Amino acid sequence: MTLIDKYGRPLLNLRIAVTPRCNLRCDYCHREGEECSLNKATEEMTVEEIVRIARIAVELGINRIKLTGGEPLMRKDLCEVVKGIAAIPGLKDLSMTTNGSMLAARAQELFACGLRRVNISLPTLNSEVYRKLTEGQIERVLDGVKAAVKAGFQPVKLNMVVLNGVNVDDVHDMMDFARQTGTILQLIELDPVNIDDAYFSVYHNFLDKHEEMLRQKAVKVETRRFMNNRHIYYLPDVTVEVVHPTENGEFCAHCTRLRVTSDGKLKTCLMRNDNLVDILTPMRRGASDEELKELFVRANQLREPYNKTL
């Protein structure tokens, strides 16, 4: 079975925030749309709770799961989470998004546990710009990228949020780096989530010019139907994806995602926190699998495009 919302969109992807904690402070981070503070002490879901939620989701037709945060690698038991989810029958894809700064030491272990893809946040190759944006050290991230490629993750994607006046001119250097490392570059427009309006107005940069450049150089262009209709540009020696986010009606019209917040709530839309469905509390009170499935069904019924073009 596959859950379909009232706009005809299938529910195929689940993003699970396994922790709200992070070791970096990226200016542009949307924190998966969660309202909780990164500095607030919150009880994290256990390995067993995360795996059970994932199993329920897969039994309902969701076949792609991405682990997010915060920074997932802040959890010492992350490999146990990965093992548990990877063993679920019917799961087609298990991936993780990370800032990469702690990945070098754990890439091989995570691959052995069943993780198969990683998205690594890398807004620039300039160490000083990186430090100002994230308060981190770029060398650790570059080591993480290389370790992920060596471990066998396929593909390794580099998430580059393009910021006006900061890294717009770095796109070609990032394409070269992706070419050299055998990774895929993902250009992402800034999301107006968990950042103030002033920051968004200054740093938001439309990717139309970059996309036109890619279109002219590409030998093939693919549209990912079940990933918000985003475009993939296959150049002769590098692949680049372009993500126009939530202010784009096309993005919302083809959304196939549901999120699980770090405190165990089903979140229907990155942009909304007014229709969360608590799944963790009923689980801890002894809810059956069928009762938990009904909560997924309810959340799916609440899904709707934030920008409606349907």
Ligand code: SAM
Contents of the next structure:
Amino acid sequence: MTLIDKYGRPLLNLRIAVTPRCNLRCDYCHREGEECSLNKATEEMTVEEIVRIARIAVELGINRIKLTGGEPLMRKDLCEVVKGIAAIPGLKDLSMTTNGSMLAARAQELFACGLRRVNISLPTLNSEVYRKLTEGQIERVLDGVKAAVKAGFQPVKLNMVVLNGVNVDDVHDMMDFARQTGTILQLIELDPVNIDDAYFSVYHNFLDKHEEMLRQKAVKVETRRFMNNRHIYYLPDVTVEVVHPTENGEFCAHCTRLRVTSDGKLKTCLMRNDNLVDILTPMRRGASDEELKELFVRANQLREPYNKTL
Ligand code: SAM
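Please supply the coordinates for the form predicted in complex with ligand SAM, as a counterpart to the form predicted on its own shown previously.
Once more the chain from above appears, this time first in line as the rest of the complex follows.
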């Protein structure tokens, strides 16, 4: 079975924030649209709760799950989460997005537990720019990228949020790095979530010039229909994916995603917090699987394209 929302969009993807905690302070971070504050461990879901939510989701037709945060690697028990979710029958894809700074030591273990794909946030290759943007050390992330490739993750994607005046001119260097490391570069447009208007207006870039450059160089362009109609540009020796949601009705028209916040609420859209559906409280009060499925059904009915063309 697959749940379909009021706009005819199937529900196929779940993005679970396994913690709100993070070791970095990226100044552009949307924190997955969560209102809660950083570094609060008290409301985190347990491994069993996360795996149960994932299992119910898969029973309702969701077949792709991404772990996010905060920083997922802040959880010492992340491997248990991965193991539990990877074992769910019917799940086709389990991946994680990470800042990569703590990945080197755990890449092999995570792969052995059943994780198969990772996205690593890497906005620049310039260590000083990286430090200013994130308060982190780029060397640790580069080690994380190498370790992920070595461990066998396929693909390893590099998530680059493109910011005017900061890293907008680094795209070619990043393409070279992706080519050298056998990774895929993902250019991401800045979302106006959890950052102020002034920041957004200074740093936001529509990525249209980058897309034009990629279109000219590509030998093939693909559209990921169930991933917001994103474009993937296959250049002769490197692949670049572009995530461009702003004012893009096509992006929302092809959204197949639901989120779970780090405090256990079903969240219909990155951009909204006015229609969250609490699943953790009923679960902790002893709700049955059928009752929890009803909450998924309700959240799915509340899904709406943020930019409407439908
Ligand atoms: N800490 C993990 C990481 O760095 O990947 C997971 C959380 S982070 C919020 C998830 C993804 O969102 C990263 O790829 C990051 O680059 C992206 N991201 C963060 N803030 C963003 C923004 N304002 N607009 C677009 N993407 C953003």
